[in-house]
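Next up: just one chain, as structure tokens, the form predicted on its own.
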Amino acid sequence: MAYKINTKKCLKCGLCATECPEKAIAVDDRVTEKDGLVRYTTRIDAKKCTDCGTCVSFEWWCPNKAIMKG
């Protein structure tokens, strides 16, 4: 079973999408808001997620623990 984000949870960071080794996690939305921050949607794909486990591996991957076993 693949690892899935919680939506509630996820600060928009776009850390995990540029770590993932099997390129799982994609970016479905980038919005720049007024201050410059910019804030990513993103999603576990299934089909390439090959619960390698890395994204819940490392402390500094995801800095609110958004990512879970689905």
The other form holds:
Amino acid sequence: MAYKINTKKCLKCGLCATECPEKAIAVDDRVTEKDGLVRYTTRIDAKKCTDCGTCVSFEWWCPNKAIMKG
Amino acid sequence: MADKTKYGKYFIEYDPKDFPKESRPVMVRMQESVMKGSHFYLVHWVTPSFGKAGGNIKPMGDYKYAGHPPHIHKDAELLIHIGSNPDDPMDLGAEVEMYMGPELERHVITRTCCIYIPPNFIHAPWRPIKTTRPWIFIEINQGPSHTEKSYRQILPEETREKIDWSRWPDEGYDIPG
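The form predicted in complex with its partner chain is what I want next, because the block you gave corresponds to the form predicted on its own; please supply it.
The next block holds the full complex; its first chain is the one shown before.
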């Protein structure tokens, strides 16, 4: 698997789980904060990821650019 | 405006009854539900009382990061600010604060301009700080309906606590899992 989520940069918005064309990004956990914001912990599933690179091909695919090669 | 002529249906006047939650002085609102095939367009006046206490809409506050909180849209967005000074059309007649990106980079607009917002790009808070002459705001979403997802997690905790979040609901996003 060529891509990873930088957990220090991740805003836990969950958007990547909706956008991956291979459905290779899974939500492991969700937490609702006191003002109603839901935070998601996501993970790239190595078995499903095809290294297609869609997740890094568009500048704002991840709004905080937390998905990177390597 | 729509009449019984063949093409009268294409002349559309904004009807506030169609959008009961709207409090801004809207002139035009177009979207897929109003006319099949239309993208989302919203046009409204901004007057000196806009967002201030005693104005027609709820006050936006005057603390740091007040205003429409940070968010993204699925589609690209154009935020067009048009001044009404006949002697200088590029004079906005107002100061508008806008923050861009996850870093909350601050900008103040005083000139007629368009802000381009790419899909998924975090933008706002947006807030008119001062308006000396009414101006027109045009919001274009390059998609059939308005979508919005909050990124309030980038705001300081003390700011989040000041905001009535029921005013800024997410629209059009369904996160699996």
